[in-house]
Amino acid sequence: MSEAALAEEAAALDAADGLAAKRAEFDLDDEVVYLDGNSLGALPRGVAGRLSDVVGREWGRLGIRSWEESGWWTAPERVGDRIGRLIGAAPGQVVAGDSTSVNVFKAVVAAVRLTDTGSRDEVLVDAATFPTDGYIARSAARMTGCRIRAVDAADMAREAGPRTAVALVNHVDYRTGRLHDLPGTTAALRAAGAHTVWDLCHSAGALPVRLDADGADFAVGCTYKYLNGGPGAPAFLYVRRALQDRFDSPLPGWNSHADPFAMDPAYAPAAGAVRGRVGTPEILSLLALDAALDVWDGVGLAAVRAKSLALTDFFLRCVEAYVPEGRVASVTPEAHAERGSQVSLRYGAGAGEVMAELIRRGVVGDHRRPDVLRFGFTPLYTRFADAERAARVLGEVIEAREAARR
């Protein structure tokens, strides 16, 4: 198709987009195509005012009274329940706080402790996992007397055996955007007598997740990507309700004590999701996240998923039209059932320079070494016109590089 035809199609798709009005709720530069929401989501407009009130009134005027009067003390569970709606978790199973790395550690160690470690001494980890998950899993395995075994996420179901205590799996691969089978893998691990810990960093807010319905045991995730919580925003931890009374956290902080202000030297864990807390909540960033989640009011995940797939399909068509044949290859699955909300293109040597030039020209994606160009599509604010422009500029950059070599 011609450039004019693709631009016309993008305009028509944007005009018919049921989520189009959501873009106005974000502070975005219309001169820039922002396709890095899978690393850091855009700023929702309501966050600045909310933080100003938290700092000026709740902290500045009320001071310590805000722990009760402003609801600071219960914020981890309140915000956790708001996230829970977006990942298919009923209230009382998600707590917001700490980092993804810390929550991975809690979940993996707790999962091992839930099993008969006399015979189950194996921790499976996604071989292509985001590095921190692998680092934490290896440390957790050493501390619990387990061995670590790296396997492909697609093979987790058949690799689990009588020695497997827990499998740590990424729902969406951060490099390729491949979506893995959460319900099938979870069911297979449970049938094998093992537990699952799912990393939802690249799926929470990007596509429907059904933790309760699919029987997940534990899940963790960050909130600064598709949930737009801001840089370093608190992560979340999901613990299935049926496991909560046996959830033995390796980080039993005072905030997860049944009576924290008793200052009892003996630890007695609180009931429910509170047991996932550790230390004093990070109130400023937690309440920024709370405000950011307002953009999800009235939004259905089915509509988000439909737009995500339409955006990525359209982008791939535009890439095919604009980029010289054979210069890039998509490593993101074509099948919708296996695709997250990003497109990763393998370019080869010079991929970093290509991305730097794209950013200089106002198309912001990111580069994953050695040769992957990564573009994240956030349905709440990404337009089809953005997808068309990004592919067109990508083609121009690659053509200019090749012309310079001749």
Contents of the next structure:
Number of protein chains: 2
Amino acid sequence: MSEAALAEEAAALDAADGLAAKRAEFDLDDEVVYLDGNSLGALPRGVAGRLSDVVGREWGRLGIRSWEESGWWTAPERVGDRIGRLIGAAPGQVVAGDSTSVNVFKAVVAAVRLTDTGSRDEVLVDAATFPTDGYIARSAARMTGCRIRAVDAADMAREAGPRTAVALVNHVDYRTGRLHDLPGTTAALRAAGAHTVWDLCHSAGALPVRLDADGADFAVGCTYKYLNGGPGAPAFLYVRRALQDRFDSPLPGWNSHADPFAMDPAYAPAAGAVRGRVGTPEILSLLALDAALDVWDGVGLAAVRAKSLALTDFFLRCVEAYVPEGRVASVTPEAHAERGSQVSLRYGAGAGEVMAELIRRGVVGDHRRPDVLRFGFTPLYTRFADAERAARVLGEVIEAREAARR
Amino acid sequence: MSEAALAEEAAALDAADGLAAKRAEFDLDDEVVYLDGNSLGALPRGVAGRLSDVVGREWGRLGIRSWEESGWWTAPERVGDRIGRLIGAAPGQVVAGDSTSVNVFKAVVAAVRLTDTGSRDEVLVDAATFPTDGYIARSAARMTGCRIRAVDAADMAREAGPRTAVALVNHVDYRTGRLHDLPGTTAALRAAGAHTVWDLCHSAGALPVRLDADGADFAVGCTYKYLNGGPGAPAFLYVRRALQDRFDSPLPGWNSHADPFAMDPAYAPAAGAVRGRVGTPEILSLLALDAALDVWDGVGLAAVRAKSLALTDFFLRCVEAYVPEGRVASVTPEAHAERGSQVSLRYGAGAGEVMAELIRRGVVGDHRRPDVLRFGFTPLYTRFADAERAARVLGEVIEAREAARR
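Switch over from the form predicted alone to the form predicted in complex with another copy of the chain, please.
Let us now look at the entire complex, which starts with that chain.
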């Protein structure tokens, strides 16, 4: 297809896009195609004003009273419930706070402690996992007397055995964008007597997740990608309601105490999701996230998913049209059922330079060593015209490199 | 002394106060006497503008590039070094991030791991500790095969024995304001072959701390009290340089990796203080703290300490003058060498009501169950006139309660 035809198609798709109006709720530079929302989500317009009020009035004027009067103390649960709606968790099962790494530690240790003492001592970890999950799972295994085994996410169901205590799986692979089978893997692990910990970093806010319905045991994830919570925004922890009474945290900080202000030397864990808290939450980051979540009001994940797939389909078609044949290969699955909300293209030597040049030309994706170009599609603010331009500029950059060599 | 004489003395002390000009750097309500900086420090004026730039320009415009261009990635070490100057730590030994609870976990586990395998299995914990330290130390002990023993902070040196791996001590007791002997306890623990973890929550920014000079092994602390970093601002972790190569973190997240963006499935710890990091830092809270630390430019802790002691001395004299005899008793030590930067008064039944009434009358301290009234003195913004007014209002409130009963 010609450039004109693809540009026309993009315009038509944007005109028909039911989510198009959402883009106005973000503070975006219209000169830039921002396809890195899978690394750092764009800035929702409501954040600056909210944060200014939190600093100036809540901290500056009300001070210490804000822990009660401004709802600071209960913000981790309240924000957690807002995230819960987006990942299929009924209220009371999610808390926001700490980093994903710290939450992986809580979840994996707690999952091991749910098993009968000594009978299950194996922690399975996704072989292609985002590295921190693997590092932390290894530490959790070491500290609970377990061994760890790396297994392809797709093979978890088959590999789980009578000694498996828990499997830690990425819902969407950060590098390839492959979407793993959460319902099937969860059911298989449960049938094998093991628990699951899902890392939703690349799926929360990108596609429908149904933790309750699919019977997931634990889940963690960050909020600075598709949830646009800001740089290093607090992560979240989901603990299935049925397991909460037996949730035995390795980080039983005072915020998880049944009566924190009793200052009791003896620890007595709170009931519910609160038990997943640790220390005093970083309120400025947490309330920026709270404000950022406003963009989800009235948005359904089905619509987000439909647009995400349409965007990545369209981008792949544009890449095929604009990039000389054989120069890039998608490592993201063709099948919709196996695709997250990004497209990763393998380029070979010079991938880093290609991405740097794309960024200079106003198309922001990122590069993952050695040879992957990542393009994230965030349906709340990415336009089909952005997808078309990104592919077009990619083609131009690659052609210019080849021309320079000739 | 008469009210007029004390008020006059307060005015003279304020006029002669070399730190008096610092108060203008905080956004304070002049109608209120804020003596709760030992719980939540006041708002430094520079925070709002800096945060607005971080959100609007660094996140909104530069986006993902800010991890490098705005120095986000290295902020934990950079801010850590700024805190380091205030606690007697040469650069490269402090990182900011996570909560105090999480940092206690890292430090206690790492300290146990420094000992010869199996030969030392006792964790000593300050019997009057802020509760979260005790809860977390217990978890750390459980996960490293140690037992825990509660010991008065003053007796740590005597109680440490050949099986003691580590002692976790509060530098200043949160409830009584008692300052413990850091140099002496550290030396005694070291002589006993054990390591120390100091909790500096109530001393960092309140008085001189000399971690390097006194040979402390590990220290943790929060930054939202005397360091004015904002609600739930990131905590810090100090690891003495000589121990850094053997620092074996129980939370080896990707931010502590020697080459985080290599995305290496194998963990290889970074050198130096960076090894104490875990996951992605909560940048908005961290950079608010960074801005808040500007108020310390040009301030020496010796001057802070001198004013702190003068303030608490003066407050105690005013209490003696204004509060009917026998109604309150200070649980904060008289001796300067044993006093932090707060005064805690025991009142008996109704302490909570007394504090509520004080707050209604514009004097903000806090109440710790069952019977303690806490007044924190933060030399950068508390005036002698504030101390005088607080004591005067306290006397009025107590007299009014008694009059109402008669």
